[in-house]
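Encoded as structure tokens, the following chain is the form predicted alone, with no partner shown.
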Amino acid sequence: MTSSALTRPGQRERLSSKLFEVDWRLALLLCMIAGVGALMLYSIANSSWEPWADKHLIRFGVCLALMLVLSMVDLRVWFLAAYPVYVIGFVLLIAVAVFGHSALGATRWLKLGPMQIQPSELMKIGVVLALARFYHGVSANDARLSWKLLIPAALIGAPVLLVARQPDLGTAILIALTGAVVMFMAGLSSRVLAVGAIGAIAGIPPFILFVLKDYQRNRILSFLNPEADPSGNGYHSLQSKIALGSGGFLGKGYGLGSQSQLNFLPEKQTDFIFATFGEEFGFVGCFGLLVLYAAVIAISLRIASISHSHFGRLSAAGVTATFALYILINAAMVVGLAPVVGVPMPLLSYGGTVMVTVMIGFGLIMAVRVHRYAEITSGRGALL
């Protein structure tokens, strides 16, 4: 009996068999990226494990264990949990709007005793699960073009509006783009996608002028011309490009990045840690890191492609799209090709909530890998 046969429906699965089916290559790549993040956090704290590197490693260790636990959960449970997870996340977003905790000019958090949670992070998973479950029971023709497309549009649009209102433009964009990717992979007509893209582009000017808050509008304008306000709105972008440029081809060396070590680079441990990495390890280091990310994306898409259920394929591909968009938006922001919108580099940047979200997503991808032969009925989500 082959190892893959151990997960075929109808056979009794033991925990050891499931662990054997986990893609340990993917787990190793995630550990490598998180390890690079810890090394960078150690470097920018003047060769100290505190206050960032030690917490980063502890959180990753806990999240890695969580990912392995979630990988053991069969797809029927994920399928049944899809809509409840979405609803819980949406209710929490409404709670944030009503009595959320404010910090740095934004209301994005809920305080639960000593804990503080950011519901918009949960919605990144919730939207993917809800869309994957919806499309699991939709015919190819309806997924391509029908009135039923209003349902996934609402599933995406409602949380996007609530998150944008917080305001958290970066997360709102990420949720919207992830939703669009899932709809496209589910079979959305290219004509509908083109019309939507044209409409979105046409709506950018009025959105900037009449919807965004003043500081968000200034960020957009400073992105177009950061030199116009080098010590104000253009400061982040200019310092980031200076850090990357000073790194050159091979970098200045580990722990020798002047922009980060001398605190010229803002948010060096979170949004702009990729610029810090580029200053110390140069183009070669950045290319190597992006290769690691590309390998994670390639393996994840491969896992999505081998799933026997439409729900498994779409959920794994949707989580992979979210991960890829994190990287794309952050890298574009750091090199000055996108406005500063507060999207971190996954597993590299310091931050607990984002790491938990990312690793839950990879727990889902691993679950698709382990239970790739599972067939899910549209009605009750029963394994056949």
Contents of the next structure:
Amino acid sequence: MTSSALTRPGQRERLSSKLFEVDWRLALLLCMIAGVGALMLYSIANSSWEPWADKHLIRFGVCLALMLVLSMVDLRVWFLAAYPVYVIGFVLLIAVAVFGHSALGATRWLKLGPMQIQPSELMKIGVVLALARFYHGVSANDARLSWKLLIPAALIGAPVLLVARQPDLGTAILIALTGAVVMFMAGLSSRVLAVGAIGAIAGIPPFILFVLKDYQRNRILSFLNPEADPSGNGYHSLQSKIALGSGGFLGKGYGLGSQSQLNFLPEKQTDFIFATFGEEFGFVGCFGLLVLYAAVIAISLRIASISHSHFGRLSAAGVTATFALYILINAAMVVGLAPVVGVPMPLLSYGGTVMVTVMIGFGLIMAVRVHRYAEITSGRGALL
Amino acid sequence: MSLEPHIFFDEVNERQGVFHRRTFLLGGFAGLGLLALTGRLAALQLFEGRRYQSLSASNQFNFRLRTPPRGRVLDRNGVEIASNRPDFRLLVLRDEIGDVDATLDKVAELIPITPERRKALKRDIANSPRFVPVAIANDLTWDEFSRINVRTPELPGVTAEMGEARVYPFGGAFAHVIGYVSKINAEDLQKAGPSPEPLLLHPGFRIGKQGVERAFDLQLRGKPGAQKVEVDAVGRVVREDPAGDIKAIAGKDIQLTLDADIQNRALEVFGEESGGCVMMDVRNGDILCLVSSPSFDANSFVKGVSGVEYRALAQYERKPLLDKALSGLYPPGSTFKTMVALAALESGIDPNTRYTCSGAFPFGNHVFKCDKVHGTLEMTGAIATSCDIYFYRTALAVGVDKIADVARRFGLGQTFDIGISGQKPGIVPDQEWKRRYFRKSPANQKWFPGETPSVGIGQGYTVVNPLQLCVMAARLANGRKALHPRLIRSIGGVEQPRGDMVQDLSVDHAHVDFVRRAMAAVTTSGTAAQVADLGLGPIKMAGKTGTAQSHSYKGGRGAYGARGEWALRDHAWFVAFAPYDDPRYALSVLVEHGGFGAQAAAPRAREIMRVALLKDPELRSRIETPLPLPALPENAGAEGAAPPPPTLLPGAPDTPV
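Please show me the structure of the same protein in the form predicted together with the partner chain, now that we have looked at it in the form predicted alone.
Starting with the chain above, the whole complex follows.
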């Protein structure tokens, strides 16, 4: 290693060095995506900052600051906080189940004074942190296949069941898949993975028939045959496809998307904002946006792979997986390849909770990059 | 202890290696997912883009039905006798209003709605088919219309619309001919088939119910248009798109042969009397006047008459709803003598044959009476004075079959295709007719000689309608063609066949001339001598009166002439043509239970005929020919002393000045 500023003792701990180590390309990409989101929200509201675009930008600004602050937090602090965060999240999930606040037929929120928090969002980060923390102290052999793996299975399974009970199928699937990705990245045997995947696929039909609530089942049935009831359950999916398809190659033009402007497209500012974008900017716009997202994923995975600590690698990869799953599930739903589940497009959709979660996640990724040389030697951590 | 760092190091390397390999896999999966999405987007946006664009457009745009203006009905000079006026109305669409009561409450703040009307409206709205608006108010004033128009954005599903309503400027004068329009009812809809045109269901649509309106409903109706509007997801109209509108095609105008002035005057001269009048142009068969009195205001039927009003019309003994000119059947009385005279001439009977009228004619076991003692008469005198005895005897001499044959050739006992329905054929009796009519009672099938004298004076079984008698007069006046009446002059500018493009009248011109001369005698020295004087100088009218017995006088119930109870009095007839020397117009006038033809019918016929003659520019110039100036002495000396004769030809007098 050549003699550089970073090699000098204590130099890495200085705030100026840390800020320099923040991946500003990634930050710029995130700003661009959020900017596109604000642009679309402005258009949907009939060329008005009210009621969405202004709040979206303010929230993003706050979250960006939060991300930068979190990126300064030493990775060993993250390491230490991993289990406590998970436990707090889990307790809050139980609290939601016991005395949560109901809205729209689902119990997802907890009222804390003026604030409403959604513990399932916290749990997305919590599960990633806890799993990374767990695998940090596990040998490669044990990570491949051993009885120890019942612990991460339980770490994933318990919150997933609680979230699915709320019911919030989208988040439950997201947490389960994120957990599976972390286990995979930690080195889970590919045979176990194959058996698990086959088991999951085999379990889908009985799950749909016996576990799901009626409205959830209808969504899936209407996904399989959207034309059966175009004004009922298939409406979202059909209108979304019409919006996207009618955009064509170059789109109808900014502010000219009739599907969203005339309210044919439901949830146009949240879950279906990608369809609105596709209607106004066409295939070219959609492709460009997907390239932006792909760049974010690629940079994030690169950050994960250059980390010196296993905790850093796995937590960054887990957060990246969450982000990628958000994009894939939402886009698949919007283009009609997946049933309608309430998963928004990260940073594009209007909505504070998901933005906070995603930006905390990128704060963690940035922290992994900034502290990529940090050594976390023991299970107890080196800070103490 | 020494192994641990080594193992630890190995382990770290192994874990890192696995992670790195799997990072590529994870990145690959994410990339694959994004690629799949791109492929799907390409399929949706690039390959199926057209389909989704049209789906998007059909989401975005709706077409609102626009009713076409109904074709007008014009008289022969282009005067509108049925047209359209603007009508401001308020429509609601069931699919677009949330709460019917709340909407009606809000509308009631703007225009009053009575509780009964409200109940009916709620029923109508509940029963209305999807996408078919219901009119909750018609005939709004401009004030009300604009007040509502301003407020419609707050009233989803309520639209103020400017449509058209049918109007008949002459009210009742043409009611029987033109008929009227009204809202479509369940029966009409049934006839339209299982999936009727949307136009039929529109609240602004009216269907023809009688006369021309009904017979030519399809031609008058036109083709509906559509207004292109941009709507949002709940169906509210966001914008209008005039470039995308489909223009409604107006219905075809129908021009009749009727003349509004003659028609109006005819109805006017009838006053309160019941009856009918038909006038034809004897050169081409055009019907200039087709009146039935009393009439009714067709405009009130457009709005929908109340039960009370309708019952009053239906129960009035003078039957305003009946078209007496086409559907009313009456014995022709003495007007039929023209036919008997023709039959006699064709049978070779000498018109100079004389019979003596002593006021009564015993035949068989019955005594046939005459209204007075006419003394000895030949045929012309018998027609002029309308002697019954003469024609009892002539009829017996000719026979009923011959009379019926001539009468049918002149249009009696039949219906004519004039475009509208409602004619009754009447009866011209002969032996064959009686056999058919009484086929169920063989005892009555034989023609008894005692029935023939009644036929000779247009009584007995004989019944005709005023149109037939007008055709008879027109054919007599024309003398050459079996004229056919024409009511519809053109449809959408396409001329209909004229009434003189028909076969010749198979009759000896000399015989027709004889009858015409006799009819001229009627108005100069006969029964209608004073009453039929037109007062138009050289223009004279020839005619024949008729006083037809409507009930038997036996038992003191009926009475000759205009005495006693109205419903039992005689019918008064007058058939005529003018000018006598060059016939142009023929008419028949019936005054139901009017008494004597010369008293009730002839003066009315004279008034109606005067309008037609004075409107004719050629005749007018003939009437208004200035008196020739006295010839200058030198010219008189040079060319002879004969004074110039009254100019008979149209145009300026060629007398040198």
